[in-house]
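The form predicted on its own is given below as one chain in structure tokens.
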Amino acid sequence: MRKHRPKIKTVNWILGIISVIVFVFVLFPPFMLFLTSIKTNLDALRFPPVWIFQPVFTNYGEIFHLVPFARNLTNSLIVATVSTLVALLVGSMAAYGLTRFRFRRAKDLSFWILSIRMTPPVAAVIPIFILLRNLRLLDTQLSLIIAYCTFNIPFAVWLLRSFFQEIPREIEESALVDGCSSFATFFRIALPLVAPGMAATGIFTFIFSWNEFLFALIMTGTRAQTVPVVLTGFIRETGIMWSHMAAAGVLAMAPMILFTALVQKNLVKGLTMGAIK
């Protein structure tokens, strides 16, 4: 046993060094983004980059005057939140139905749902654009919510399906014997048991909706623009306003970091659920 201790210690050191390298590699882009956001445009354009400079925080206030950033932030928050909630509600019910009820072509239906998620967004954007134009929904928050639900619901169904499969059927059968209806069994028994999976799915769908650019660019004009679209507003004919763009990027990251921190506990459980039996 003692002969293996130096070897284990060496492996731990190597793993620790690799962890530090990965940690630095992951955090370097947001760190540079923050540094750029507190530089003047002159310092931001210097090459090689300057590391010692006089920080300025006026960029954070000026972006609200240069573009309607508060309205764009509100649009992103509403669209991402509503599309995530709809995807979780509809996706969990569909996933539960596919897992617990037997009917013909159930496997084909599951694959068909997944195939929608495989569709490249660029192939679907024109048909959805024409459909929403005929419904007079362009440049509204509702148009983006519908478009994002088209991709988020299949993803939620496919992900939550595996979580429902982990729940023993005996627990739900006991609830049915005690007089619970199928809906009550779903909402009061099954849904709380897959809460970690719901958290993980919710984070992924929220991140997708928050960062999505193609649909937001094509289906919005001025009223329903989201944050990813308005970031392009800092590209002017006179040049790119790097400091202001970086400040807007830092503010755009804040809601996602806050949301992830709030559900972090359930997220870890959700990502590891089913890994150990």
Second form
Amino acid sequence: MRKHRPKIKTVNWILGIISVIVFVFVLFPPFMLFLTSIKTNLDALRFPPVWIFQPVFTNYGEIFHLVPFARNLTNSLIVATVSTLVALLVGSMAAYGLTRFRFRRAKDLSFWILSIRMTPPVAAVIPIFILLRNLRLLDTQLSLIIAYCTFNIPFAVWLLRSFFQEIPREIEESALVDGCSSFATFFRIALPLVAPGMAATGIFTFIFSWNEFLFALIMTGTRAQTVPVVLTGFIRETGIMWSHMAAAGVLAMAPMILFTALVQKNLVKGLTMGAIK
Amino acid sequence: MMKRNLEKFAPLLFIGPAVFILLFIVIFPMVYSWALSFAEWNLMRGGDWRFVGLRNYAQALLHDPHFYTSLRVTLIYVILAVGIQFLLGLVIALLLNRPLKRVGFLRTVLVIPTTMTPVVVGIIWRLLYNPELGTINYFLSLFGFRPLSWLGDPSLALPSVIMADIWQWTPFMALILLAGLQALPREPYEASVVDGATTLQTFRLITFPLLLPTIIVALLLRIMDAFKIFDLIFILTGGGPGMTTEVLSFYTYRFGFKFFHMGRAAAMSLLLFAILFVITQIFLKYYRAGEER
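Now that you have shown the form predicted on its own, what about the form predicted together with the partner chain?
What follows is the whole complex; the chain from before opens it.
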């Protein structure tokens, strides 16, 4: 045992060094973005980059005047929240139905729903654009909520299915025997039991919707524009407004990072369940 | 009585809403897209569809060298990005697969890039790559290297975009593989210790085969996403310089929303879908074969 000790120590050292490299690699780029966001435009354009400077926070205020950032944030928030709620409600019901009722072709139906998620967005965006144009819904929050159903509902069904499968059947059967309808059983018994699954699914659909770019780029104009689209507006003919774009970028990613830190456990569980099952 | 009737339709009522919504927003548009791919229709000039049969497909497949250029760019992108993410992710997962203190914190850090808006990731890397004020050239200059035009140089642009993709998705790969590793049974390892197997043997004969289903799913997920890559290209290079970073989805986007050739764009997007479908099927076949073993 004694002989092994130095070896373990070396291994731990190497591991430590590699971990540090990985974390510097992961954290350095967003750190640079933050640094740029608290520089004046003059400092941001300086080369070699200045590391010690008088930090300013005016960029964060100014972006609300340069672009309708408050509206963009509101749009992103509404679109992400509503499409998450829709995906959770519709998705959990479908997932429950698919795991609990025996019927022909249930497997095919599940696979069909999953295969929708494989559709490249650029293939879906053309017909959905035309559909929403004909419905006169372009440039509304509703258009994005509808479009995001294409990936959020299949994802929610698929992820929640694995959570429902884990509930022992006996619990629900006794409820049914007691005279509960399947709806009451679903809402009062099954749904509370998959609360962690619902949380993980909700977090993911929220992140997907918050981050989505292609649909938002094509289907919104000024009114319903979301945060990712307005970020590209800081790239102008006259040059890139680095410090302002960085500030807006920080505001776009901050809620997600905060969110992630708070729900880290559910997130990793959901991530891996969704991936592996 | 009412209740009994409702109960009879319960499966329909549970699954119906999802299927109805998906039919409306996916199947209907898909069919529309199919129809559109056989027609010529310019969104700007308005007017009616003109049925042109297979011409849109023929043009893409037979008369458009750019289509193959973008297909090649896409394939290089997918293979390099996902390949490197997988190798690095596997190494990180194997390193982290031990009872470490503060593993929760490490995971939180690892999950950050994954949850970040690809547009913000693009902005960050554009900042780092900037030839005049970018941090990467600054660090290179400290070691005496001359500055490079990372996104402007035709031979560097694609690798630079791939680098950003690797930054964003390697941690995701590592997290999935780590979860797979932690779900593996303990017994085969105990046996291998008794048999005196080396670390490499243990990995090759036990870990790798047991982890294979997870590996296939992780690769499949990333390959599907990498094939669809759009945001990162949009922000970093816009497909340039030349066509060196023009991936299929970006090329299709240009046909549809810059040139407004909706029919041609629809045909190309269906070709992209077909390619993805074939790849997915191959992977799923291996996955099922792996599960049955």
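Note that the coordinates shown come from a computational prediction; the quantities given were computed from them, not determined experimentally. Just so we're on the same page, rigid core means the largest C-alpha set that superposes within 1.5 Å between forms. Positions refer to the first chain, counted from 1.
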**Report entry** Core-superposed C-alpha of Gly221 shifting 2 Å or more between the two forms
**Finding:** no
**Report entry** Is_shifted Ala70 between the two forms (CA, 2 Å cut-off, rigid core)
**Finding:** no
